[in-house]
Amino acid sequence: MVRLQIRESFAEAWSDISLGLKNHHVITVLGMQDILTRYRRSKVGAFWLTIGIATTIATLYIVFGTLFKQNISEFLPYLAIGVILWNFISSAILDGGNSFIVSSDTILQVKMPLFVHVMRVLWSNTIILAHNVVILPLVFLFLLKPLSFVALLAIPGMLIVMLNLSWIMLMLSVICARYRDFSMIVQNVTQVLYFFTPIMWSETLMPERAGILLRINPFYHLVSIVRAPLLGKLPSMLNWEYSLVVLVLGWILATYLFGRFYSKIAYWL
């Protein structure tokens, strides 16, 4: 009986997910529409976020670069990549958790795969990431720091990051639809993780005894498999293995949860 229920849950979830991916054109159109609606009548548009991120990077460098006496050619690219990546990760998680709630009117009126609404949020955040990435060539050009062929490893690294974000967003969207206060918990936990993840500080500053806190932090590994190649370094095998293991286990858990409560999501909205 239990096995049959688990099998039905996975079948229900994969049916919706596969149908949602087939409607990828709907995802891209809705995601783009979200950006256009958000910045309607603005001449600068989404680049306002880019300006904000650039200001944050400059401020953090002035404060922490001076405080820790960091070399500008080493610390500034490290900081810039970390801040841009974290902004993408945290925004996708926070927005993803509310994806069903925000799209409740559409879900209740239009027959559409629920997974479309999760991917819609991921796509709109990816567009914003594309705007923010413009900062990196300017930083490397300012420092006259060339990219090596190792930087190509950032492409599969970014793919793994987005796949991990997909299951996190899917799982949180179900939980937040049922328990509305959970989105505030996610917001607070995300803020705490920001300080535990080496974004504005280097992992080399972490005491050896406290290193376990770094190794069990999945966001540290996800940031590392993208940032390290862009800095001309190879991510460790632990970074790759941890990210892939979390990816597989996370998708299994998220898929089961999604399928288990699939029929109840509309009622929760």
Second form
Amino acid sequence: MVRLQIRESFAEAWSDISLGLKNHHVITVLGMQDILTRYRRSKVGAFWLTIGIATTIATLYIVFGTLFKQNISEFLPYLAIGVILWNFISSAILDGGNSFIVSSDTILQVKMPLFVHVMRVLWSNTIILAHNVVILPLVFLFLLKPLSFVALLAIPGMLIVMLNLSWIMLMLSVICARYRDFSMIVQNVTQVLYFFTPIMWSETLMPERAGILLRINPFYHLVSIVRAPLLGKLPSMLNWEYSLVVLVLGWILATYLFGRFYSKIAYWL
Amino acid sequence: MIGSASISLSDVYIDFPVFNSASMSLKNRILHTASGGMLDKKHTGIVIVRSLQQINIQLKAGERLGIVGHNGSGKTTLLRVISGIYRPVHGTVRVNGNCISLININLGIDPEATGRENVKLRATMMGISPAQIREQMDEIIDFSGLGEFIEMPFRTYSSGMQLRLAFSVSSCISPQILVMDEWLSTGDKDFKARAEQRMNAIVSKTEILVLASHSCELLSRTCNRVIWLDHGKIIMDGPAEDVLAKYFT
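Having displayed the form predicted alone, please output the structure of the form predicted together with its partner chain.
Below is the whole assembly, all chains and molecules, this chain first.
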């Protein structure tokens, strides 16, 4: 009985997800639309965010660079990549949690795979990330820092980050549709993780006994598999393994939850 | 007309959990559980509203079903069940054939976007493929009669023009099953005549039509079967003229 229910939940989730991915044009059109709606009447458009991020990076560099006496050609690229990446991760998680709530009008009007609404949020955040990435070549050029071939490893790294974000967003969107104050919790946790993850501070500063705090934080590993290659270093084996294990377990959990409550989501909106 | 489309609802019940603000809160839920319900003994805040009960409808190709009933009788809910948006808590729903629901023609319209962009958006939401959109774009724009205005933001349109655009996109469909909440017809005299013609053409091509309306004249003109809903129950189901005669007296 229980086993049958579990199997049905997965089947339900997968049929929605695969149908959603098959309609990828809906995802890209709607995701792009979200960006256009937000920035249509401004000349600089989504680059306003990029300006904001650049300011954050500069400020953090001035404060923490001096505080920790960091070397500019090491610390500035480290900080820039970290901040841009974290901005992507945190806004994808925050917006992702609200994806069903924001799209409730559409969900109640037309039959469409629910996964489309989650992916639409990921897509619009990816477009914003593409804007922000422009900062990186400027930083590298400014420091005359060369990119090595290792940097190519950031591409599979980024893919793993996005696949991990997908399950987190899917799971949160189900929970947030039912419990509306859950997004506050998500907001708090994301804020805490920002401090726990080496973004503003370098992981080399972490004394050995605090290392466990670093190692159990999945976001440390996710950030590392993208940031390290761009800085010309190889991510550790642990970084890869941890990210992949979280990816698999997370997807199993998220699809089960999604399938289990699939037919209830429309009623919750 | 011979077609493969069919709709079958058997013994369908729809219950709505109505959450008050307290039950939508996880904090309260935890307090409630942790204190064994002592803190909030009176109510858990979840009220179940039975919105449809014991619904049995079998439709096959060629049937034009009208739905009548007072406000709150469950018409829109029933349309959503047929469209596959709500899944019943009890009973089964089987829908064969591709189904498009036109519940709100303004869905997906972005006022800041141009007319052309809105055509694309709205059409995408209705499940029309990109290739088909490209193919039909000129025809849609032509039909709306907006001319040069199609490149202007939607918000600059007069309300009549806005309706014309929304109608033109919504009517570029050819589903097997069409679910509608009220008839789409709009605009000035000239446009209204064309819109009417277009709607009739679409409806005559669909195999099954489900239409909820308050208009006796419309229902008797379009439907061959009518269901009368009251408090979520079917109280009458039969040939259009019989049910309409009873309902509109």
